[in-house]
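Below you'll find only one chain, the form predicted alone, shown as structure tokens.
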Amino acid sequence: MPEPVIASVGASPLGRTDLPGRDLFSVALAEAFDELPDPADLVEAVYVGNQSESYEHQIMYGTLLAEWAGLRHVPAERVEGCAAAGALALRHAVKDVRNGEHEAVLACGVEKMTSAGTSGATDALSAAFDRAIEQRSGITAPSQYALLAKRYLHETDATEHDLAEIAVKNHANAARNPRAQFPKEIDVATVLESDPIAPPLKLFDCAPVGDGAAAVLVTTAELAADLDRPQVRVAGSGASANNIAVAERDMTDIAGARIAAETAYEEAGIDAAAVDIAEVHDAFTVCEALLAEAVGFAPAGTGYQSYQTPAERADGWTDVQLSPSGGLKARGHPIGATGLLQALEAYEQLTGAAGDRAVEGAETALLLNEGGVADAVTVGHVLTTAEAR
């Protein structure tokens, strides 16, 4: 069975841009294929993660971006799973290579969120909620996650100060990331004194709206070697869908994330303790705390300690470093591209290309990308430079 690897990555600038989605993709593609053959000579299939057609009134993103890459008559599909769309595109690419269907597959993601303004983005994101139970009440993404945060603070020893520390940590990481939307350090007071969005969540607890694209080339190990590219093995992949409505779930037990991660661990032949770095779906600060527990890094009720050093954390924590890119919170969250930006960060970390933000000795990464609220759909991938067992 062929071994899927990531052989190259690229991304556009993140944040508010004047570029339409197709041009954001072109920038990401150009970086990914720098010093490689033309995409038309290499790529055999395309998967595009894209959250909503409402931003640019555009569907058929698979066909559009295949055309924009100079590809004709290849399978090309848009993949949708709200904010998990990018990771789903990567998962499809990995499965194609592993199954021997294709040797080289392009997984990409794009979102032009700023074209719709704040109200348009709010409406587009709310489409991920249950129409009958949630949307008609006028509830928004921040208010949904505020419910989770309120419950988490009630059930654990975590405080709003702890959530603020998570934001501070991720901004510090982003300050060393030239790709970040907000490469700027902040302090706890800045978070705690920022405008309330949906209490207890404040402005600096929330990931930003932004534009962006990312491209990831998945190939066989043999082809990556022929191309003379640094390669990172996709050792495991898992996915899980929970109920769409928050009212139907345990708000502090993110079961779908646990199942997606455990599936990826089992496929990779590792456990949570083997993971050196993790890019998790910190759309809001409380998410990093909840996900640290769900994927096995932290004992229940202690995930909020993710901002602390391994020596400071409670017994039972692993030594993992979370969100070295700055996470969704500070690197940015252009919805359809987010899961692939996580893969880009892991690729750069594991191939020695992360510069000042490099985590020393990192060999294995977990990517955890969610869509909808919390674990409505979750995708996990284990990436590693270690040899297959």
Second form
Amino acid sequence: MPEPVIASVGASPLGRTDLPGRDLFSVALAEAFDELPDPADLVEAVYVGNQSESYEHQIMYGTLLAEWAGLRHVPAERVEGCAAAGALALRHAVKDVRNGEHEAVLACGVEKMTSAGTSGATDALSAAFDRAIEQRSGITAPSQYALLAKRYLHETDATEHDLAEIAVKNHANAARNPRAQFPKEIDVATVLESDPIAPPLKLFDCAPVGDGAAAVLVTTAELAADLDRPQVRVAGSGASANNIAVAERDMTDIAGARIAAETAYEEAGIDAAAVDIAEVHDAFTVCEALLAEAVGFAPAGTGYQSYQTPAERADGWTDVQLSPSGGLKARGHPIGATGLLQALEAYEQLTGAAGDRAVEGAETALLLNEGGVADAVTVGHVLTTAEAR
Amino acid sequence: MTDGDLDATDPRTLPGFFDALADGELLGGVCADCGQVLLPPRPACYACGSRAVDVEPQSRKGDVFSYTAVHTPPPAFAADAPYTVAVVELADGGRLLGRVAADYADVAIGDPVELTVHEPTAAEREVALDYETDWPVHVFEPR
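Same protein, different condition: the form predicted alone was shown, now please give the form predicted in complex with its partner chain.
What follows is the entire complex, opening with the chain shown before.
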């Protein structure tokens, strides 16, 4: 069975941009193929992570981006799973290469979130939640996660101050990431004094709205070597759906994330302790705490210590470094592109291209991408250096 | 797999569920194999996969399991903000999300509440899809 590897990555600028989605993609693709043959000479299939047609009144994103890449007559499709769409696209590409269907597949993601302001994005994102009961009650993405946060603070020793520290840590990481939407440090008071969005979550607990695209080339180890590209192994991939309604789930044991991560660990032949860096889905600060527990980095009730150094954390924590990119919080969260931006960060970290933010000695990464509220759908990938084989 | 012939009068469909709710009856699915309560009722149990789902009236009384306030609403509900939303654990074991008719500051986890139902207001009808127009809207009242 061919072993899938990532052989190249690219991204557009993130945040408020003057480019529509297809043009953001063109920018990301140009970076990814800068040192490669043209896509038409290499790519055999295209998957596009994309959340919503309400931003650009455009579906058929598979067809559109394949064409804009100079490809015609290849299989191409949009993949939908709200904010997990990007990792779902990556997973499809990985499976195609692994099962021998294709030798080179483009996994990409795009979202033009700023087209209708914050209220437009709020409306588009609310479509991810159960329509019959939860949307009709006026629920939003921040308020869904606030329900988890309220419960988490109730059940554990975590405080709003701890959640603020997670945002501070991720902004500090983003300050060393030239790709970040918010490459600047903040302090705890800035978070705690920011506007209420859905208590206990405040503005600075929330990932921003922003535009962005990312492109990732998945291929075989042999082809990547022929192309003389640095390569990162995709050693494991797992995915899991959970209830659509948040009310019916365990709101602090994020089971879908646990299953997606454990499946990816098992395929990779590792356990959680082997993970050096993790890009987890910190759409809201509380997510990083919940996910650290779900994927096996932290004992139950201690995930909020993710901002602390390994020496400071509770017994039973691994030495993992979380969200070296700055995470969704500060690197940015252009919904359909996010899962691929996570892969991009891991690729740069594991190939020695992460510059000032490089985590020394990192050989194994976990990517954890969620869609809907929390684990409505979760995708996990384990990436390792070629040497860790 | 057998489901018989589901139609819009069956409470395992949304029209059937909301018809009963409009009459003040909260119906839940109850898995005949594992006991899981499903709100609203549906043809299959997510907990064990069984399709032996009975439809039974559920207590409208429950306790607040978690709650928040929406300060940045979708455009359809802009006039209501901030409004309180909670996940409520009902006495018969199901959990349901809904608005709470109380200020955020006056709510706490564990507070007793009761589900009430009203006909959709003119504003609620305006943002409803065609087939939702007459569906009732539920709100939890402190008790």
